[in-house]
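Just one chain is shown here, as structure tokens, and it is the form predicted alone.
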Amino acid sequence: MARTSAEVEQELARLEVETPSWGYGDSGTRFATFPQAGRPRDAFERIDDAAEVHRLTAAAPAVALHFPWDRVEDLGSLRRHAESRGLRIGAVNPNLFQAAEYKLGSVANPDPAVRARAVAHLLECVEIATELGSTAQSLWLADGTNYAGQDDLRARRERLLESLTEVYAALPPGQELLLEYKPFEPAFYATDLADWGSALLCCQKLGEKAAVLVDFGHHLLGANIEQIVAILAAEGRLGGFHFNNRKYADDDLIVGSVNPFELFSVFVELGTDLPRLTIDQAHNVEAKIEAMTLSVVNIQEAFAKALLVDREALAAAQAEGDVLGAHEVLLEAFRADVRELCARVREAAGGAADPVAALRESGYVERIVRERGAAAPVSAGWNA
């Protein structure tokens, strides 16, 4: 039996999505960064933009931070600023991919001095998260090699585990370590955490407070993300998501913009037991706040459709070997128009029925452009 609209609305009202501070700033490609008018100038203004998305959607009460990008002199003031805007701090994301010393890797680098620097930053982020009230370290490693023979692959794994074991031991109660994987970029021969299996093995070595984070853009073409989700959830190691969408690689496009059925199918696998949900998009052409708002709306609608799946009919069709019957159960839910249902849930929670239209009518973007200034000249690369 499928859920009623009232039951769907009740579950949908529980949905919470973290938006990323870095998704509100300028972004681009390795060729150029494209500044936008009104871009936030510091972590406080990035939180202000995240608060506007939450005001509109009533489903984005947390903002994930990235360090040192979001570094401030007084972490307490940053936390109070977020709370004053109706937000809490989500996951803390360390940066181990931009310093010149990390050219050959960070925690897997053959140089012990570089590894020590990387571990020190990770330990600093544990302290930062504690002070900000964050409950998670969300770690993506760019570590890897570009040529066969460049480094000893087994030795790199040993270094990685040794470094992360030190960080794991420093985690306070209530704080977890989320490990993200990526098959390539910037390493193109071998990435030290290349897939969900290597990340899972690492988490199992570390302990129960370590879990795998799935980024929708961090897979080879054709990877079945729904199956990955099902396996990790069954093992109790699905720590969360970085939601975005891609056509070819890590495109960081708006959530659900390329493959909405994949997004829906992932929520079908999750059911109502949701892990940490975080948007990780930073494409270079769309208006940032509107793009983030639309992504939250797309997540709400995909989750609502997944809640409409008739689980009894699906199980019966699967048990009978009715291949197309089972598939059609999913299609019926996917084709449902849930826009009005989602609008009701948002309005009941104090959000907008149509968040994108409300943003355009609010004058918020025009105001921040006046306050923060026009776009700077195009720069020659990401964060150049």
Given for the second form:
Protein chains: 4
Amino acid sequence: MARTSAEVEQELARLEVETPSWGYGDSGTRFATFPQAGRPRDAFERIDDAAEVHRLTAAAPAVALHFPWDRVEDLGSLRRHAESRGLRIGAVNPNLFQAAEYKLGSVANPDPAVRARAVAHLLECVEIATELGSTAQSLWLADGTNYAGQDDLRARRERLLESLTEVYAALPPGQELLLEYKPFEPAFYATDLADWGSALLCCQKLGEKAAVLVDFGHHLLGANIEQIVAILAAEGRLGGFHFNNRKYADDDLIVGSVNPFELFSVFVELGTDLPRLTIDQAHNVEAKIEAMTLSVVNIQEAFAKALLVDREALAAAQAEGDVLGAHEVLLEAFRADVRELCARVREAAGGAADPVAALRESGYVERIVRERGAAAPVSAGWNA
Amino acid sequence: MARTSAEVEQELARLEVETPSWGYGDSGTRFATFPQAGRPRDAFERIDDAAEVHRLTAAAPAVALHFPWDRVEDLGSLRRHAESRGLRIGAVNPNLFQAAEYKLGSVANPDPAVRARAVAHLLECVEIATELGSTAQSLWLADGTNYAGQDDLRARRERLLESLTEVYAALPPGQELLLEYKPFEPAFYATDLADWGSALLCCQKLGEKAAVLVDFGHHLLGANIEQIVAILAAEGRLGGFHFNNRKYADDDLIVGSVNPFELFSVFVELGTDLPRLTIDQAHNVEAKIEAMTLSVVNIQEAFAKALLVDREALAAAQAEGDVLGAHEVLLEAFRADVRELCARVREAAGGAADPVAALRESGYVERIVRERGAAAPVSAGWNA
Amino acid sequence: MARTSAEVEQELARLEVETPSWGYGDSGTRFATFPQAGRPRDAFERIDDAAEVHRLTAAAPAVALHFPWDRVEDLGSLRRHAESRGLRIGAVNPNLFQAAEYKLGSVANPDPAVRARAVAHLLECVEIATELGSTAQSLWLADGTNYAGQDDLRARRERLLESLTEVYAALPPGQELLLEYKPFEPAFYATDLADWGSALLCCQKLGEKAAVLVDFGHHLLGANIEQIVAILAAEGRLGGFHFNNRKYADDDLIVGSVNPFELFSVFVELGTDLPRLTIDQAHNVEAKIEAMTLSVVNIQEAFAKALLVDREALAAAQAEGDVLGAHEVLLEAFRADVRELCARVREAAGGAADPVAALRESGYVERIVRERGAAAPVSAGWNA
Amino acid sequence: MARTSAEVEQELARLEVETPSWGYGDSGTRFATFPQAGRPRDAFERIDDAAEVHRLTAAAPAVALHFPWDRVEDLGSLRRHAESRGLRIGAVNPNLFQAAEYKLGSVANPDPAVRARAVAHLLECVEIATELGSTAQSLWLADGTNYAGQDDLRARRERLLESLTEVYAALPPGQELLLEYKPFEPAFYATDLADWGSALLCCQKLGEKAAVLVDFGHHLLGANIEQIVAILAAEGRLGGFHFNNRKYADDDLIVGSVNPFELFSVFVELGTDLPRLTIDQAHNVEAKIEAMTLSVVNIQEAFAKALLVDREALAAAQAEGDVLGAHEVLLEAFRADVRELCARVREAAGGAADPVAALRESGYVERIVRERGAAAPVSAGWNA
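With the form predicted alone done, generate the form predicted in complex with another copy of the chain in the same format.
Shown next: the complete complex, the earlier chain at its head.
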């Protein structure tokens, strides 16, 4: 029996997505970064933009931060600013890829001094998270090599694990360590945490507070993401998601813009036991706040459709080996138009019926362009 | 310091490759299987062909078998036949993909009766291996689904593990269980053991006699196979290889024919601590015995080049972060012409200096065509 | 301004899909073909199944045939049988991959005798098409090589072109030559017509009656199919489609089952000027007639959504460089639930409101199982 | 009959590779650019580095330039500087991706003013080439879109062609237009010139002085590059190469570092009728001048091995359909150790026997670090 409409709305209302502070800043490719007018000038303004997305969608109550990009003098004031905007601080994301020292890696670098620096930054981020009330370190390692032979692959893993063990030991109660994997870029021969198996092995060795973070764009073409989700969830090691979409590599496009059926399938696999859900995108050519708003809407709609799946009918068809009958149960839910359902849930929570239209009508973007200016100095992000 | 020539030859002489009985029979794609004249008519003749490859290369002393394709009335006679040809029986490969019952899977099938049949076949293969003196079950599972929703991904894994647990318990001392993974084909949505992480997780749950088998063609494009080898070896779970090469999918071409540098890199990673090495190829359009002979030669040459790597120079360059210096140590070994070195080692062990030329001159193929006939009924293999 | 509902229904009613006779027979992978009960025993019964799909969907009035698989003694009776079932004969598909002679290729084979045989078969198919009232030769070439050096790539193309020139010259008025491309399988090194550029070059040399056929599964991962469609259409060389869907390689799954948004995007690109649309799938594990019915429904829904796109709003947003505004025009149409719309159009044309449900209720499958039997000898298809 | 050693050396001595000025500057990924000490401060110093590579390899007598990165006040002095260093100016590479105006494309931009600016830059580059004695415009277009619907794919192609037609008309005698293609990055939905078919179609419409440039890293995974070469060469439209190597996407690694057999196969296909050969790499973590030197050496060795192929034996085996015999002719040449052969040819032409070792011993790098400094301001390249 499928859920009643009321049950669907109730579950849908519980959806919470973290938006990333760095998603409001300028981003680009190695070829160019195109600055956008009205870009936030500091972490406070990035939180303002995140608050606007939450105001519109009623489903983005947390903002993930990135250090040192979001460094401020007084973390307490940043936390209070977020709270005053109706937000909480989401995961803290350390940066171990930008400094010149990290050319050959951070926590897996052959040079112990560089590893020490990396560990120190991670430990600093643990403290930052504590001050901000954040419950997670979300760690993406760019560590890897570009050429066969460049470094010893096993030694790198040992160093990586040794470094993380030190950080893990420093985690206070209530903080977890999320480990992200990625097959390539910026490393083009061997990335030290290249796939979910690699990340899971590390988590097993670290302890129960370590879990794997799945980024949609961090897979080789063809990988079945919902199956990876299923395995990690069954192991109790699914720490969360970085939502985005890609057609080719780690394109960091708007979630749901390439294959919305895949996004739906991931939510079908998750059920209602949602882990931490975070958007991680690079809006290189499109309007950033609208892109973030649309992303949250796409996630809401995918989750809504997944909630419409008739689980009993699905289980029955599966048990009978009715291949198409089972598949059609999913299709039936996916074909539904959930725009009105989502609008109702958003409005009941104080959001907008049509968040993208509401944003366009609100004048918010025009106002920040006016206030922040078109030529604001680049202050954060992938703005080199 | 690099190895001395004598040391290289000594290590190289220890190389042992298993050739697969099914590699001597007809194989094809879903579009056609082109029968070859002289194809062996039964398991005894397949062993004869394997013996010819060993005679020429002096490095293929074992033959992997596949059941029921290699079924005979008297296993003892088959074992004695192999021994009389100077061979031993390699891994035993059960077949869980061909029977009509397996349309929706074998050990993970939703129907308990099908799972029971699959387990029974696996248990039978354990006994077969014991009789044949084989030390390994080499298990490739075709289990998976073609459509989202077709079956419950978590339930399938539970069933799979439950089935394998029963088989694992029946393994006698001296028999190990090798688990192979593969991302797709014949399943086109979700394969139950799709990647090394998946297979490793199962092995961890089964016990210490379970290890992962890496097939070169069973990866999504881009996967770094030598890194997977490094991780599995470090975990003590690298059970062996299925050698072949591919450009696109699971093409099952001759090992080393697409990217010999990748094959070399895998041997660099392995060092001299070699696991079970088996060829698993489908010679659809090329002469089968020559293809197998060339495959063993390609493996010998790759291993020989890997033995030439100056490990001290490599470690020194790696420690200094000398990216190109380290890479060039590998290049230096790869550029060497090892044909004479390999010829010496083969001849010292009773093989041919140039195995492919020797095969062509031997008249072996002409003889089997004469004896076995061109129109021999298809008796095994992917000969549908 | 978007189309009115009446305009959408009118256009949607014009949709015509060819279903393939071979899609009703048994198919499989190189590992196994699982026979299905009730499988048609000859071309007449395959046409019966195609007629059932058309009865349900009111959008599948043609059936594509494959020779020699659909060979009958009297082509006239086959044509009349189709017409009596309300169908016409779609494209004729020659078979140049199954005979033993074609091991090293057909029209590009190094052996002139083999090329002559291939050309003779193609010329025979031209005559068959004439007798059947078919307007197209739909040619997929499996020609290619498995190893570097195996054959001269340029010479192969010259032979291929020479062979096709002979066939092209024999085309009667009203018959066109569709050339299909595919990157790999069964050839695993170099396929002679590997991509659309390759096929288009041949068509340019052959003449105006030659056009490119796009099969969804015949692309390397990542290829943008709707862009290829756009280019070929602009060149006047888009001959038609083979619909299916894939996640990995040429998986031949049900169209729309992996990425329905991509299917929609292709229809957005096509507009209302539809070329020949044919389904080409292999229903290895699912019920075949239901699979074909669902496929037609998926195509109808994708086309319906594409018809809902507000072209004026789209053009306006594009002209302004409003990246997200333009994208959202597409999203708006894709999110619509078009099940009722499609049901209305089908019912108006004599089809079923819900074709899959109607098929399940009709008893058709039970009847053919009874009549044709479960153990019918394999008579056609990839049934090895 | 294979070439004599003297013939091989004679052909090998004719090899000429262009190195790219931008390959001597800093490059990186979107995540970071790691500056290298001694990086050239202007176009003159980049030419100095190119001259050093030519001094060592005796096979890199031309340097490709990139504008505006290599802009100088007096082009004549730049040309004389190159000549004084024993170099000539290779292809001129316009930049249509870095300016803020190009966010939505350059020659295909929906805004006519932006297209006009792009055309003006291209026309300026035609004049620059004339002044520098360059014989080619080498054009890579980053134009494309990130989202379905973002722009009209056909309209973009029309604009692109219209823009290029204007530039083509301005080409003086002796200047050709090379068109490069690339499947993705920076565009992540549809790149306007995504594949060779796309580029070739444009060249056909432009005229005989337009030809396709093949960049090794600009293909979807699996593409057979040597086959593309064969087709373009047969059409008389192979304008040249950008050499590099990749494992994943457009990794821009050292040519030959991932798959040297593929590089060899491309040279086998080319024969001795070599088109313009240019290196295009990004040395993100490795020493740049050594990387360039090694790249030229890798190209020399691949070409040398290709020259060793016994063409008569190859043709004979191909004619007989001897699949492995033909493949083994290639293998035989590839297995040869050509280091001494290449050393002889280099030394005869005034280069170094071992260019990489000679560079390390020369003190060149230490000297430029001293002279140019470690903190030189970034003056060119992908240094954002």
